[in-house]
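First, one chain by itself in structure tokens, the form predicted on its own.
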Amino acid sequence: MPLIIYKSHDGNTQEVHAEVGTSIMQAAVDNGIDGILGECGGCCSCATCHCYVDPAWVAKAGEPDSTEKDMLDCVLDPQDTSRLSCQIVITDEMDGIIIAMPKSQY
């Protein structure tokens, strides 16, 4: 199972091994990671799972589709690497990916 490293706004990290095919959001919710709420359950309709993908991992995480881009227009503190974690599906190639949470998610 790939290792996902969640980084809080203050620099603390939590490591989780997650099933391939699970979303970054679901892995966070299942493991009690603060900063990713996922209020819509992963339907890409609330943006409470906003995160920043570490720049070294952006290519592995893929590009947001048009629906996700529309939702990212609504987030606080957007960055170039902003994504909705419900839309990032974990693959074997993501072993070690670093996902940071914005301060506004706490």
Given for the second form:
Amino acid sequence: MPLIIYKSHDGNTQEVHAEVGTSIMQAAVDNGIDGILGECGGCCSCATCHCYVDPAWVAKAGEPDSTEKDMLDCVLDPQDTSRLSCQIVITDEMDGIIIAMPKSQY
Amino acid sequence: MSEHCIIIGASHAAAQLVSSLRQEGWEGKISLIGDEPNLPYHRPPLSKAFFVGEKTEDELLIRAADFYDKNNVDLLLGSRVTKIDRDAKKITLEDGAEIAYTKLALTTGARVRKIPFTGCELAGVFYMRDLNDVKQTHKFTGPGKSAVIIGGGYIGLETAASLRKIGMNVIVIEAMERVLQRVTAPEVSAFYTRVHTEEGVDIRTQAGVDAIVGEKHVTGVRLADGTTVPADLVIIGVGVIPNIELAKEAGLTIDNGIAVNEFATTNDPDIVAAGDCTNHYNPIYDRKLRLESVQNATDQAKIAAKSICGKPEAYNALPWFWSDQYDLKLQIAGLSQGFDQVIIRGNSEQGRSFAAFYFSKGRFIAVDAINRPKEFMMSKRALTSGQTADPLKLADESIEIKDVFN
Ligand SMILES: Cc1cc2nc3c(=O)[nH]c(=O)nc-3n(C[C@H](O)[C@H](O)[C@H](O)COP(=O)(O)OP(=O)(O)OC[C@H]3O[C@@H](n4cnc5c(N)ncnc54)[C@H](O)[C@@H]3O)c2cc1C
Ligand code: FES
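Could you drop in the structure for the form predicted in complex with its partner chain? We only have the form predicted on its own so far.
Shown next: the complete complex, the earlier chain at its head.
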């Protein structure tokens, strides 16, 4: 199972082994990681799962679709590598991926 | 006695409460008691992705099954609490067993409002609330079959869209003048009526139901005007009632829901409540609210957990909601009730993308955004921070929505 490393806004990290096929959001929620809420359950409606993908991993995380892009365009504290974590489906290639959470989600 | 938090009702609010309790440092025991046999699951997909088979039962779980183990939670599912004894600080289960608590959380949610139509006991007649009910409906669905939906609210309309996706003939019966009458502007109701009609749904407003007819199995619905429409499946969606009885019998204050203060605490300092079962004061709208949304269940549960852990924080979240039908992604921020002005951005009479901004006495109070994620996101931010907006600019699509709010 790929390892996901979650970095909180104050720099703490938590490591989680997650099932391939679930989302970065679901893996966070299943492991009680603070900072990713996932209110809409992953249907791209809430943006309470906003995260920053570590630049080295951006390509592996794939491309956001147009709805996600529009949502990201208007989130608080956007960065170049902003994503909605419910839209990133975990693959074997993501083993070791680093995901940081925005301050506004705490 | 060692600390023990009992949570009654195992759904959205409860799942968040468990997580937040541990995040806030609760080291005592946690017991989660729910009368449904399932682990807490997402209810919204019941009328959407789950209904049409795009999501499996496992994918409905709010948190993975091992989450509860990892967080040291005693699960008592398929088990109903029948009594709370606040003096002795214990609860009683259906089978008579008693369990003592030091802190109690009520997340008992809401149940469907039932209407005793003649024929409501026939096979093929359902309400939409619980996973078990929705699973049963699948025996009555199939391409070419007919369904009648009683109630043109969000859940009724979502179910209509799902049934069309399966290829069924669908009639929606609504008693009021328009669908979604209680919750949206006439423009938005007209839009949904148009799209459903385009998609082949027969929407009948100002229509009453006389009886559900059939021998053992439903075969039709007789309307107040005397006509009978055919039905292999009837789904009734006419609202919910908060589950307050347990709290009431325990002497907790009830006021259209279990009354809680801004810290999600009832009139008993050791008992918190969160989600659909509560009534609370909202500072943004300066009134008391009983909300029926995942947002409220989740956000209020976080506040309740903080209170239990002795770190009280006031609840002041902005209500928001969503609804998915066909290719329409509706996102709602704020509460539109009481609006006296509606501004439409885009065209609600053609196509499938526009936003309705609601104002009350000149103040921006809510938005219904249909396939307009930017309008939703910017409005949510503005409403949260108390920012208003210029109606003229909102209506002008040549101005970027981000510039309207900046
Ligand atoms: C079909 C459908 C679609 C929806 N779509 C959306 C949507 O798109 N967006 C949105 O925001 N919201 C939606 N909602 C509403 C949302 O699901 C609710 O707001 C949410 O479930 C509330 O969560 P809760 O934890 O407060 O209570 P509930 O989900 O109502 O759960 C309460 C639980 O407590 C149990 N319980 C009650 N009394 C007892 C007792 N004495 N002992 C043991 N257990 C007890 C109940 O059986 C139930 O399992 C939808 C609801 C339905 C039914
Ligand atoms: S969980 Fe709601 S948008 Fe990701």
